[in-house]
Amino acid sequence: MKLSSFATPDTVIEKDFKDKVVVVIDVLRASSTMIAALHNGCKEIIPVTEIEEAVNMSKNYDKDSFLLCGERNTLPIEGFDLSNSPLEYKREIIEGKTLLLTTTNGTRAINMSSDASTVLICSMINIDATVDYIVDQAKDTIFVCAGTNGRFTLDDCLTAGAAISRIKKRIDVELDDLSIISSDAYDFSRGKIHERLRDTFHYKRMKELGLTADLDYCLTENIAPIVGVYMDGVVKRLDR
């Protein structure tokens, strides 16, 4: 079983996804928000690349059946119901609803992965559930880090490393170079993830915006132990 990692979606050739399991990671915060929403009972999530696309899509839904959600450059979108903070996605707000979600990096990475046999949504908050699924499938797997505005981010790399470190302890795998680096970086940082990320761009920006509670949530392992899967344009909870 081969594990490959990509620092940003722009470094992937989409045809490489064919017949692979693809794991999309945007730990701060899109993948964390999606898993939190699924864990708290939303019906489904439609990941949308552009704001206007989400607004136009909303016209096809009954008024009380959906919520417009997302961010641009970490900030809420004017007129939307929810931002990209997983802490906003409480059961009493989202249960049974369709979420039309657009984010700066994460939803774009998901929509680029549609040629894969399976697309998983991964965060620290569902890391073990995601790893269990990957090990059960035993298929070549690609980790796609969403990054920030086309640039590498350590937070996504460490999340990929958290998965890879676990997988290689359970089954025989062949790792590419970035998978080796990501796994080693996670093993070195385990138990001190916040300290490791303290000086990174996106972590610092979130701290400056007062989003410390979001950072704590997104970087806590296994508090939403579910599998999120993207299929036919929709992200849903996979009942196994």
Given for the second form:
Number of protein chains: 2
Amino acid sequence: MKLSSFATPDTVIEKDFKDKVVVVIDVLRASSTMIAALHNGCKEIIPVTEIEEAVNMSKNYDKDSFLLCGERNTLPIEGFDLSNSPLEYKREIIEGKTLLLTTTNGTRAINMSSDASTVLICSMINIDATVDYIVDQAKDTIFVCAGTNGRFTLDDCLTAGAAISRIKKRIDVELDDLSIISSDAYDFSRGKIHERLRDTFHYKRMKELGLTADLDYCLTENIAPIVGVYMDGVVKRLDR
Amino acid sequence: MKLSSFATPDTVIEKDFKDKVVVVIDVLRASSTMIAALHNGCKEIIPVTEIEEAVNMSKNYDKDSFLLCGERNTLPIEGFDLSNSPLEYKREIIEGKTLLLTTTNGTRAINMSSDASTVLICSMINIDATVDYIVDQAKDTIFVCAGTNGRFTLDDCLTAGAAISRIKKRIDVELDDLSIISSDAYDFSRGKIHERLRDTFHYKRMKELGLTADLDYCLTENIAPIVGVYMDGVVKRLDR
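Could you switch over to the form predicted together with a further copy of the same chain, since the one displayed so far is the form predicted on its own?
Time for the whole complex; same chain goes first.
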């Protein structure tokens, strides 16, 4: 079983996703927000690339059945119901609803993975549940980090590393170079992830914007022990 | 002063190289071979992308003034004088000659950097000399790793890390995320670089091909204490 990692959607050079598991990671914050929302009972999430697309799509839904959600460059979108902070996705607000979500980097990574066997949404908050699923499947697995505006992003890479470090302790796997360094970087950072990310681009930007509670939430392991899957344009919670 | 790193030429998103230093790294083996050749007295190296281009270009040179050099997928090229093994570039063979060099990954990284202030050729064997030059220049510096067929490659990344780790101890620098992880990965691997690379793609391939002496040479720090610069299509030794 092979594990490969890519730092951004643009760098994915795998031609064939068939019969492979793709793991999409945008830990700050799109994948964390999606997992938090599924854990708190939303019906489904529809990731869309453009703001206008989300607005147009919303016209097909009954008034109280959906919410417009997302961010641009870490900031809320005017007129939208929720931003990209997982802390806003409380049960009383989202339960049973369809969330139309657009984010700067996260939705691109998801939409490119359409012919994979399974597409998983992975974050630190559901890391063990995701790993259990990958180990059970025992298929070649590709980690696609969202990155930030086309750049390598350490927070995503450490999240891939959190999964890979666990998987390689449980089953025999072959790792590519980015999987090796991601896994090792996670092992070196364990228990001091905030310190590790302190000088990184996205972490600093969120800190400057006062989003400390979001950082704490997104980087806490296993507070939403569910599996999120993307299929036919929709992200849902997997019933196991 | 900012340091940025890119895992392959394709991922470089800097638009503006003007007044910046670009550091090209293909430690296994193009940049090591170039530095070894300059250290052993070749006149100059002309990096070319295609095999045919090297052959055609050679027609402009006097019979004894040039050598055809390079590899494809780590293997020698039929009819060429030298492969991409730095150990072949002995003084008695190359002194005073122009080397027409084509390699799978290394030459692309060099040729893309044409409008930079300076383009340096960096390897472990000239790491301190390269760092001294970068620190003296005190300009924003971009590390461009060659990678392997478009993939992230740990050997190049650790070489960038070897430079970044030294620079940040000497002057105040701002690092992007890949520079942070590369530098830390180098620090963690110091003194055990072979062990660190044992399971990586390119290192394994060279080992399988019996190129152990090349691996030892390319990963030994500071055995060729010179600066190699690329300008107007030619790589030369910098006289300081």
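As the structure is a computational prediction, the values presented were derived from the model and not from experiment. Residue numbers count along the first chain shown, from 1. Just so we're on the same page, rigid core means the largest C-alpha set that superposes within 1.5 Å between forms.
After superposition on the rigid core, the Cα of D10 moves by less than 2 Å between the two forms.
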